[in-house]
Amino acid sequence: MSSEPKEDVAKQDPREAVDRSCRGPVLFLAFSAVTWLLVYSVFAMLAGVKVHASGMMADSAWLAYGRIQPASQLALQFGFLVQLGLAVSAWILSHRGKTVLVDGGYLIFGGMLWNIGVTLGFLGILTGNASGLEGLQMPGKVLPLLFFGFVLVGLSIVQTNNRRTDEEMSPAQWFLFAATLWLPWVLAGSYLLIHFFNAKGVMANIVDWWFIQNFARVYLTFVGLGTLFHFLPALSGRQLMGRGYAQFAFWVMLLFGSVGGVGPGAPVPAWLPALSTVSAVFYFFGVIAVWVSLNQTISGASAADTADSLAYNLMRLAALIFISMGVLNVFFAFPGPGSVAEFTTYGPAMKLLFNLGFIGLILVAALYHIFPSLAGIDFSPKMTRIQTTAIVFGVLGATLPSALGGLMSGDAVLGSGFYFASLGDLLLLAGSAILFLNFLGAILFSIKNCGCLAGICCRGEKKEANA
């Protein structure tokens, strides 16, 4: 039993029980995912110099483009994105449901499995297993690591959910609790189809176009968006306006964005890159609409406090890039267009802005602000400035050039802008390095200090000297 008394206890704001139950998981999933950002930074660095000079490191196989390249991508999605949107999407889900974090040994043991599997994954591109698909690159042998790894963290996730205070889910949590839901049965659903019925050849490309539409369009979007529907309303002082489109956005995003990616000029039956113009058209409507709740919301607004006027503006910056990027999605799914932009540069560029200039810069932007309560001590003032500045620079950098030379070029050569797009990588690494020593310094500085996560450290010790 506790010996701390009952007054002490009562008076003990909630908030700061909800942050001691996510301190750990919460902490642990965002240091690895800030880690993870650095090795895709090393490695896209490296890609983009295997480009201008393709004779460099000719000799060693493990690093060839055709490894690193996908190598990276693994470690910018499953080890970045996922691992701190489970981080973000706990903490919020706790805040929220005005409850603790339940079995947050589920989410540390959970997320030890899944950066084991990502780890398998990106050792396994490196040394030639990779599947060579596209969405799902690393060997079928580690999907099934990283399903029962998010499953276990998704256990806490739901659990904490549903043992809420509030019954009525805000519109944060119907993204954020569906986005939880969705990814552990796409990946699933493509294990069993590619490894254990064995589709080949384009069913399989089939298959992988299907995951690479839901876990973009469903799981990363609903992840963004839930945090915006968290963050920008509470860091802004206002009340979530427009609460009818975001429940339009969230069913007509839900349905028409687990279907389609099949791009125009694929070598399937025609009626299947039509099918996801009409899904990709739809889609549009809820963009829209998410646009209209968020500008209803936060229009003139700006941050209730200076000390998250760079977590607002960020996120204000990921809205607007989201906008721009679903305009851009449903005009060059018509084949008029696409067919323009098809197997050039264009479209992996939008690929990276989608993940780190939406995605990214969100979940960058909540950490700026759910860290200090967290870990007791906020990051380095300085250094969060210039690390934010490298990181916004370069994805621009890295992206918007390749993206307008695809479309001046076409695919016959890569263009002058892929060339730009070097710099880019380079203050994105430069970012990455940058946000990874802030938050292992202030991690340190807690524990020197006796701060928050001393009380994890050195519990056994403290509770030797009060016997």
The other form holds:
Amino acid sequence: MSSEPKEDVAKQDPREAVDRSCRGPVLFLAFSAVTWLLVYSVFAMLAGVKVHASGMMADSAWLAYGRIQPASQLALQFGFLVQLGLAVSAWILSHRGKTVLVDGGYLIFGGMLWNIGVTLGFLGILTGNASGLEGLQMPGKVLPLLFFGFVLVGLSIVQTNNRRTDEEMSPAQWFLFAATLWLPWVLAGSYLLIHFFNAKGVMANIVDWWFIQNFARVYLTFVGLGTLFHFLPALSGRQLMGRGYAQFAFWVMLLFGSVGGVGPGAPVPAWLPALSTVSAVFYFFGVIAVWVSLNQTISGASAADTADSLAYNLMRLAALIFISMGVLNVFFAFPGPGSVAEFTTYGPAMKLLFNLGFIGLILVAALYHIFPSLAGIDFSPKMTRIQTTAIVFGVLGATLPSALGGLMSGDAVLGSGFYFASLGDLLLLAGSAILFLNFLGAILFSIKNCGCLAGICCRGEKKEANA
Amino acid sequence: MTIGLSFLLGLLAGSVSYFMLGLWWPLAVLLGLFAWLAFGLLDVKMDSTFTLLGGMLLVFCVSLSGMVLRANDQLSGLQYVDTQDVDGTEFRYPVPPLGQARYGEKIYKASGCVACHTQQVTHESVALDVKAMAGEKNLAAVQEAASRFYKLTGRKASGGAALGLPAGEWETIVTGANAADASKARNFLAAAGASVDVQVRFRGEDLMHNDLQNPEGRNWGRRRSVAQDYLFAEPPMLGSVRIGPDLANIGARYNRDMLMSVLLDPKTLKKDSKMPQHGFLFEQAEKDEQRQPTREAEALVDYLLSLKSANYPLPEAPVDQPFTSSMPKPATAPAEAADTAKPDEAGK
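Please supply the coordinates for the form predicted together with the partner chain, as a counterpart to the form predicted on its own shown previously.
Every chain and every other molecule in the complex is listed next, the one we just looked at coming first.
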């Protein structure tokens, strides 16, 4: 860019320059995320089938249910959610800050390291090297790789945020900036405590619960909320109302989302479950503040541009899921209801609803909006409609029956819950497969269309022409 | 938000966590202070990265020290304790997994058994028994204290024995009381000069079945699990979902043959079991031969048989139910085996 004359830069639409700087890195991260979503849905489907047909694939150790299930969770959380979250964060922060993405190369290189780390972790679990914990289920040796990958990506995102044009940061920027810094801190802290200082006995579990809590309640929630705080006003063409509420929510959710997550009956000192209840109650005040702010912003609004109405409505659905899950979470954080739900399929079902129904839907909706401006071509509208329907019903189908079945706790109900959940898994598999094909198709088409390949081959000729 | 209002909210957070939830007092103070800080921060204009970064670092330190390091302070001092086996022999607890069991733990971890099985026996409530002993001098005062307690709580003297309290002998004042009543009884009696002994009994679905006191018991343990039980686990695979039964005490419930048959085909013991077969732990030399367990399967079963943690009384987790009440006998014929497996229904 530096070689171009200054008048040319001034004449260009700034958005286009920003988009050009985002194109490679963001599309790379988004594409690997969509691939991991496909991997997740294949393995989640397999795991569901193994519950019904106990004799199936019984002779291959690496397809045991206990290996497929945590591996699929890894693919979903670290492969899909984190990477798409980073892609969307990078795009939003550079657009909000009205600046080009700084050092996009770090983003690509860090993303590659992250992908290698997740792949090694995935294969490690399948070959029987899992750590035995639930949040950090991957082999411990993979964690430093993930950490450095994330730090490289984070370097680019934080620098981009620091180079913003307006000094004042908006709520979307606080949330995304905080999320980008928070995950490496927590990842490094848990790695050191569990694998380096060799936490003894239940200390390993306490650190693991601390990681799960921070990963879900702070990192993923902040990515989701930051995206909502940017897109809901932007797509409906309104101003974000209630900045004070957002600020309240930010600090309250950061403070109380970072402690807790210990079940009511866990074999640990009794103050830990009590602390979890306290923090869940205070965290709920943050959820209410988010709801007030978003409700003031978008009540009665619809998407300003009809092309964005799908993304806008998906985000509203995700916000609704977030609020209802907030109410359920605070209810089941109390020891009485909590011990009813503890150890049932309610827990994993709500975790999946959080991962896919809240964060996943928001990020996919954001992808629908940003993809055309980056690739220069939109997703096929028909396929997009089909895949969105399949994903939404897949998520609801895979979670609600098993959550209800878990609460009812009857064996028969539990069984039927599992069958419904498998139907949901099947829909999810279809949805993510179509999303993957859609993405791949659009990329291939745009490469063919815009002559980017030709541009790469004939760069020399162009320079001559310019001269 | 003004300083005053945020201070009030901080005070509220601190006092709620101390008085209502019984947190350790320095933690409650810390929580109050940081709630004050967090609410106070609402005044700060968040336009600089350093404001954000400073607040975040502070919160991170609070979170790490308040939850993780504090727990480490408390738990890192765990040591062997003396306990009794079922037959009364004393030994030092816990016992690290011996021989093949350590390898079996690795197999358990690698196969992801933790995805469906927990290793934690929980309790839902406690029942307290209060006993008292009076001397000759304060007999009348203790008797009066006991009758005052009965009048106040509406509880009846068990068999009228307590009112005829003989001097120099332990006498049960109340059984199965809740925490509030038990502490009342203890305070009254202690004030009257009696020696008082309070015994804790755990109640809950996971614990031993007992027709009168715990009719819904699943026989998964004689007491709840505590941190002491996992001193040598690498790492403790506590689990969060029970698609199958809890395994914290599986070594006391099942024998080697039953465990082997469950691993090969779970449906032999329980028809509607959702557990997948673990054929990869067995090998078949020739086609017509029966499948033989591999070294891994033997080690895994060794490990499972070593899991007996919820049996032995500990100071923080006493045992009140006899071991033999409804335990299956160690060696059972196949027909009996099906019967004894019944109490361990999978899932809730």
